[in-house]
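Only one chain comes next, encoded as C-alpha cells, the form predicted alone.
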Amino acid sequence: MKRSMVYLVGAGPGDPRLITIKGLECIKKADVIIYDYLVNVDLLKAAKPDAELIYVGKQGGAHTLEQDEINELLVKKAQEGIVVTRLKGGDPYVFGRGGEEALVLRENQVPFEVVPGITAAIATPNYAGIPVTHRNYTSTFGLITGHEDPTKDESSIDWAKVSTGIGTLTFYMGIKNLPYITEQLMKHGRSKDTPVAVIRWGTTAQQKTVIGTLDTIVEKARHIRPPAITIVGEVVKLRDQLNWFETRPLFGKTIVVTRSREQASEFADQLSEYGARVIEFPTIEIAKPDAIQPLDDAINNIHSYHWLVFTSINGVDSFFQRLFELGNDIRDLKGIKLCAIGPATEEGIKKYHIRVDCRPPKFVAESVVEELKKVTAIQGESFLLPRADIARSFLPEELRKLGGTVTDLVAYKTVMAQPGDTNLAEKIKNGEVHIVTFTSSSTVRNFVQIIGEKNIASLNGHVRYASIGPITTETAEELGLPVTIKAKEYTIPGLVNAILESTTSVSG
C-alpha cells in the first residue's frame, strides 16, 4: 500500500520562478494538487499528466470551498494512500492558514511536511525597489494582516505599539481596510508624512505600484484592487533609486506568442526576461505526416544520400525521432553532410552531437542554394529534405535545376491548434494586448483562421504585429495584417531584438 503524504507548499508571491526547488519537486510527484487563487497556474505545468488538479481559491467574498471543507478534502485525499500537494500562495505559515491545515492533518494522523515559500512581504517590495530593512532607515520589520478574523470581538493588533515601535510595516490584503489602517497608524503616533507603497500583483508582469504618504495613500490608491500589499516606512523612499523590475524595457507590454506549445516557452522566457507579460496563444501543433512510409524509406536508404538538408528545428526533431523509432542511431549518418538554415536549426542538430557542414548566412531558402554552390558541385549529388507539409518549393526546384537529385518529403505537418484564449480578439480591441508575434507563415494563417477573417480588420490600429522574416511578413500582409516590427536576423533572438528596438523608439 502506498504511503500517504501531504506537502503544504509555499508557491511564492506570483513569479513562478520564485518557487523553491523542493516545492517544485512536490508538484512533480503529486497525485493530487489542491491550489489557491494566488498560485500562478504556470506552476501546474510541472504536474504529472494524470495528476488531479483541484482549485479551492478564495477571491473576495467568493469561496470555492470554505476552510473547513478544504481541511476535510486534504484528509480525505490523503487517506486514499496518495501524495497530496497543497499549493498555497507565498508561505503556508504566513497568513496562509497553513497552520490550521497542519493541525487538522495531525489530528487525523496524516503525515505531512511543510515546504516554506517566499512571502509577499519580502518579495513584493523587493520587486518594487523597496528593501524592507536598511541600516540607514530601519532595523525592524513587521508582518501584519490587513483584515483580521471578522468574528473577533476586538482587534488583536496593538496599534499603539505597532505604529511607532516597528520601522517597516507590511500589511497583507489590506486594500479594503486601508482607510482604517492609515487612520489607526496616525492616531497612534505615526507621522502623516510617513511614506507608503501599495503594490498590486507583485512580482508579476501585471505589477502596479502606487506611492504616497499615510495622509494621501487612500486617495492615490483608490483604483487599486486586490490582491495588493501595503508597505509603510521610510524605506519606501529608496524606490526611486532601486526600482529595477518596473524599469525593464518591456514592462507593461503584453505580447502574444503564436508558436506551438512545444516551442513557445523559449520565446516567452526571453520576452519575460525583459519584463513583458506573455500570453501563449499557440496557433499550430506539430504532428506526424499522414503517410510516414516515404520518410521510413528515406531513412532505411540513408546511405544513398550525399546531403541532409534541414530547414527548421521541427524538421530536425521529426527526422531524428523517426530515425530512433526505427531502431537506428546517428552512426547511420556516417559520411553524409548536413546543411541547416539558421542557428536554431543548427543548434537542434548539435544536440544530437553532429556537426553541421553548411549554414547559409541568411536564413532563407535562396541563401541555401548560394551557400551549397560554394561547398559542393550540386550536380550529381543527392539531397534529402525532411520538411513540413507546407514548405516552399523553391529550394528543391533550384537544386534540381542545378543537376541535383532531390528527395523532398514530409517529415511533419503543421495543424491548427485549438484556441486557448477565446477572448483574445476582445482583449486586443480593449487595448490589453500590445504586440502579436508570428514566427512562420502557418502561425499567421492559423491566427487569422482562429480569430476569423471578418474580424481581422477590426483589430488593426489596436495592436502591432511582429514578424520573424520576410516570408512570414509577406503572408501576414497578404492576409491584411500590417507588420511594423520586422526581425533583421530571422531568429527568435532577432525577433526579440526587433521588439526591443521598436518599443524603445516608440517610448523615446
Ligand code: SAH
Contents of the next structure:
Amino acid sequence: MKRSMVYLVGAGPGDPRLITIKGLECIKKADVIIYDYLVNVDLLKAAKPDAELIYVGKQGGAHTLEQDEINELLVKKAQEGIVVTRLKGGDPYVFGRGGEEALVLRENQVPFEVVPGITAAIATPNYAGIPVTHRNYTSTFGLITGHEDPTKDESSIDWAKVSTGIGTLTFYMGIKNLPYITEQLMKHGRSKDTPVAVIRWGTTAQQKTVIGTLDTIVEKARHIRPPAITIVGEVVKLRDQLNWFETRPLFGKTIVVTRSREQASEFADQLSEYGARVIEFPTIEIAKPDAIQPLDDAINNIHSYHWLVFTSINGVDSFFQRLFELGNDIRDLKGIKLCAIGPATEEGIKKYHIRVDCRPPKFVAESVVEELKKVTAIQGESFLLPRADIARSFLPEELRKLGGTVTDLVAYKTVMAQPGDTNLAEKIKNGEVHIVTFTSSSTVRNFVQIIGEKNIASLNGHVRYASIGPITTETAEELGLPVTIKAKEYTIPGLVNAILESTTSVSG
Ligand code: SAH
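Moving on from the form predicted alone, please list the structure of the form predicted in complex with this ligand.
After this comes the whole thing, all chains and molecules, with the earlier chain placed first.
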C-alpha cells in the first residue's frame, strides 16, 4: 500500500494569494482535497486535473457534513494510501476545529502535517487599514470566539478580564451575538466610546467594513451578515490613515470579462490589482478549424511565403501548435518575415523566440497595411494569414489590391461558450455588475446571444459597456449596446486605462 498523508492546511483569509508556499504545494500534490466554505475556490485551480475535490462546508446552520462525518471521511480517504489535503479557511488551529481533526488522525495512526495559514484576525483588519498592534495604542491582542451561547449560565470567556485586560480584541463568528458581546464589554468596564470595526468577507473584492463604537456598532452593522469579524480597540482609529485596500481605484466595482477562458486571466489580473471584483463570463471558446488540411498544406509549403501575418494571439498559438504537431520546428520559418497586429500578438510570437519584423502603431487591420507598405513592396510578395474563421476580409482584400498574393486561411475557429453564470442578466438588473467588457466583435455577438437578443434592451441603464477598439464598439452599438468606455489604445492595458479613467471621472 502507498503511504498515506493528510495535510491540514490553512488556506488564508480569502485573498487566494495569501496562502503559504507550503500550503500551495500541498494543494498541488493532493489526490483528494477536502475544503470548507471559507476557502477561496480559486485555489482549487492549482490542484491536479484528476484530483478529487470534496466540499464539506458549514455555512451558518447549513452543514453538508457534520464534524464527525468530516473526521471519518479524512481517515477513510487517508487509509486509501493517498495524499489528502484538508483545506480550511484562515489558520487550521484558530477556531477551525483543526485540533479535533488532528486528534482523530492521531487516534487512527494516520500520519499528518499541519500548515499554518494567515488567520482572519490578522489579515482582515490589515485589509481594512487597521494594524492589530501599535506601540502608541496597545501591546496586547486577543482572539476570541463570539459564538458562545449567550443563554449559557457559565461563560467560558472571563469578560471582566478580557474587557479591560487586553487592548485589541477580535471576535470570530460573532455577528449574531454582537449585541451580547458589546454589552458584556461595556458592562465589564470597557468605555462605550471604544472604536469598533466589523469586516465582512475581508481581503476579498467584496470586503465591507463598518466602523462605530461599542455603543453604536450594533445599529450600524445591523445589515452585516456572516462571515464577519469584529475588532475592538483604539487601533481602529488608524484606519483613517492606513486604509490601503478599499481605496484602490476599482474597489467596489464588479466587472465582467467576456474573453475566452484561456485569455481572460491576464485582463482579469490587471483589473483585480486595481481592486475590482471580476466575473469571468467567457463567451468564446477556441477550437480547431473544421478543415485542417489548408493549414497543413500552408505549413508544408511554408517557404513559398514571404510574410506570415498574425492578427491575434490565438492565430499565433494555433499556427505554432500545428507546426509542431506536424513535426516541424521554428527552423522551418527561416527567412520568412513576421508581422503582428499589436503588442499582445507580438508577445505571443516572442514566446516562440522569434523576432517580429513589422508591428503597426495602431492595432487594426487598416494600420497593418500602412505599416507593411513602409517595410516591403507588397507587389509580387506572398502573404500567409492564419486567422479565425470569422476574421474580417479587409486585410486580405487590401493586400491583394496592392498586388500581393494572399493565402487567408482558418487556423482556428471561435465557438460560442456555454454560459458559465446563468444569472448574469439578473445580477446586472439588480445593480450587482458595474461594467461589461468586450475585447472583440465576437465577444459582443456571443454575449448578446447568450443573454438573449430580446433581453439586451432591459439591461441598458443598469450597466456600462467597455470596448477595446472601434470595430468592437461598432458591433456593440449595432446590436443595441451603448458603449461609454472606449480604449484609446486598442489593447488590454488600453482598456484597463479607459476603465480607470471612467471610474475616477464619475466619482469626481
Ligand atoms: N480558521 C479561521 C476561522 C474559522 S471560524 C481563521 O483562522 O481565520 C469562522 C469565522 O472566521 C467567521 O465567522 C469570521 O468571523 C471569521 N472569518 C474568516 N474569514 C473571514 C473573512 N475573510 N472576513 C471576515 N471574517 C472572516
